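In structure tokens, one chain follows: the form predicted on its own.
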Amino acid sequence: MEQLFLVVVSGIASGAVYGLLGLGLVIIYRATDVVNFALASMATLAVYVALMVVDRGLGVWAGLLAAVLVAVVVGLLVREVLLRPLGSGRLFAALVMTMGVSLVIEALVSAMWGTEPRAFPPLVAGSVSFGSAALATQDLVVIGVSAAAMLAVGWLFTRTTLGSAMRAAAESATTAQIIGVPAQKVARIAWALGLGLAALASVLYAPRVGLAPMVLSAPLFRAFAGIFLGGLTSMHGAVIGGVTIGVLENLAASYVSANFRDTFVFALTVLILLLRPQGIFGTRSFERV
């Protein structure tokens, strides 16, 4: 039961991290129809930022703050400079642009701090005794820090004005101009926030595996697996779906195989996606043909 129980809690560990990422990716998608792919990699890049401040003596607090900082600088630089000049409705060329970045920020990456694995502190260290087991403190720091960070979002989306124009935004543009919504001005804002949820979940991961230039790439790629799961438009569905991800991959790996965790856990979630296209928390959409 401990050997349970401390699978579970740091699957959900697992979890949180995917969960920020995916929540980062559905509120930039909402607010301007684009799938970030460079959303990782821009972390990341942050992340190596974040270290340097380290080196420098100055906490690993204060580089996550460089790395929310950079992220977000990074992000709306890309936005403002490639993505904007392509105009609304061009899905696919921005789509392409992403993946273009994400491989450019990769290299810029690997030609700067080279492609060996460096440690990355954790944000507390040590470890909490479960009868004859210890789980990590930084899983609980995880947990808890994700948390409140999916809290906040929470309540910026539903209890403030901009989080009123940021959900009509996302309902439609072109009626949130009608009515006055600055489209732009919230399209900003949801990458600056989206960027940083990621560059936080990046910091909270790189403690656990080691920091090199595609350390991201498989919570990327689970994040995505955990937005579909709860629904491609859902925030609640996103983070939901990213935390079942990290649950079930830790079941898999130490009750089945570690060799198929991903094989068990993407039939999974194609078995759901068969049964509810939409996701667990998704709304169908109907489309005139």
Second form
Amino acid sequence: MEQLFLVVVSGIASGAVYGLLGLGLVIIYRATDVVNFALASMATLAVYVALMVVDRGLGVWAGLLAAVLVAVVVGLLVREVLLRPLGSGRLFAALVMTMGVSLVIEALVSAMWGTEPRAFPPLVAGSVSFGSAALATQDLVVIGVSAAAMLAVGWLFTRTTLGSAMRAAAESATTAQIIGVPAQKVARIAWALGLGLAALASVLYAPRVGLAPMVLSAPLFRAFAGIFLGGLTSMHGAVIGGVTIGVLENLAASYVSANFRDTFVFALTVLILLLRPQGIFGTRSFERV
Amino acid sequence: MLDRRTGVLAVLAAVLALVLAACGGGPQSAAPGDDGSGPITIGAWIPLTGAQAASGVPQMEGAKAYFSWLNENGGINGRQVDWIVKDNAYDPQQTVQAARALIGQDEVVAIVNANGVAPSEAAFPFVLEQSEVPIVDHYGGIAAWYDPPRPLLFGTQTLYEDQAAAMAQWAVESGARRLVVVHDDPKAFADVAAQIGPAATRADGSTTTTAVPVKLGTTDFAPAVSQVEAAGGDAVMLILPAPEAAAYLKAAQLQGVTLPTYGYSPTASSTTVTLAGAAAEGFRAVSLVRAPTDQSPAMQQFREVMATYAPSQPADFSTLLGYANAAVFAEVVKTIQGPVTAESIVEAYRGASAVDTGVAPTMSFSADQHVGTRDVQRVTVRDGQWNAEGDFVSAPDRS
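Next block, the form predicted together with its partner chain, ref. the form predicted on its own:
Now the complete complex, all chains and molecules, led by this one.
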């Protein structure tokens, strides 16, 4: 029973990271119709900067702050300089652009910091015992910080004027503009928020596996699985989808077969999408004409 | 109208012929020749970008440092070595392109210290069969490459299967009788892991082995550690890449699973110690080269060469592997009297025995034996550093 608890909590910690990344993707997608494949590489760049801050003795929390700032600045630069000039409705052009940006940033990170994995310190060291099992305190912090960030985003979107404006813009940018919602400002805030969440996810994830130029490739893949499971347009769907993926993959590895871990998880995702193509929490959308 | 069309077709045919020639698409009638005076031009494809660059870049820097030192100290029998490296990004298609460029344009006489098992296999037909250019001192490799031996392929690194057998022997010698093998699930890892059981049984008939497969790329080893604990072993054998081995060690430490743990050569890496930190303490691995902390003159020279020619790179296992491969090539080619060609290099390798670089096991090749060694160096992490346990030891016979 203790082992099951360990497997589930550890899976929730992994899933929280996928959920944060997924949430960042969904916020950006809803506000600007851009599926940002460069999200992970921008966040990785930010974590390398965070490591520089940590190495200067300023502490890991200062590193976290630096990571969020860098990710937001880089994200806004990419949007304003490369994506905004494409104009609206250029979904595939924007998609390809973010893929290209991702590759460029990966190359930049490799050139600047090398390709050898580096250790990144946890926010909190130590462990907590549960019977014969033990959990890294960092895992509990990951869950707590992620939950707090997700609740803050939920509060922003449901309880503030800005959140209402962002939701209005997400429903229809044109209509929102007619009623006085500044679409570009909303888009910039969405990118900043999305990149900030991705940077947070990366700082929480890096201590587990070390920091390398492509460290977030696998979590990004799972975050995408999570948002398709939860619903591409649903913010709480992205979070729940990510956590579900994290827990399921741990359960599958422990009680089904490591060989079929991903197969099991993604077969379930495919099954759910067959039954409900818009994802569990997504809403059906009509083709634009 | 017909003349005009014919003319266009002729121009297209000429352009096609030029493109094919530039790509090296036609068969090479013979390996490039050698006038006996200019530089010895050799090449390699190495992943310098992408996920595998973490091993490729230091491997290249180590070999480059060696060749720079060699050239400043007389080269090979007075001839400079021009080692041309192409980035293959660990991609088979890009590797074939790199091979075509190296052979067709740069006219290398051999591929030396290349990297990438699957990518290299994609280039074998063009390099080994069509162009008849030898591939020597490949970084990594599989048993099927050398059994039966291919005429133009020579290796310098103890096969992973032999490393697994050497790990098993070490564990049994240390008193372990119930081994738990944690390995990644792809066949390349599973086949290596499968060698541990038989080798352990040959060392002691009472030994049992339990396999715990994990998914390649696993970052959360809590489930695997639970399975190791449930298996009730007295030693753990890791057939995992270094970052995953580090993640396992950290998870095991967290759960209080303190069994003696062994790894194969990819885990004998500074990455394991960097990422696992204190959890790496006591971890044992078999290495293809001497421990970077070794105080022998050859290893001191290695550290000096790295400090001089590649000061931004650490003098660690990764750079040492590239350095060692380059050194083996130089030692073998030194024995060539006359032109250095593809043919003479192959002949030199076939006849090379007791090739001693001081940093890797002593190598011996023959017409039937194209892997120069079956030896490994046992190393253990103590005080955050890899330390040697005695000298090189031979892997037990697997037949």
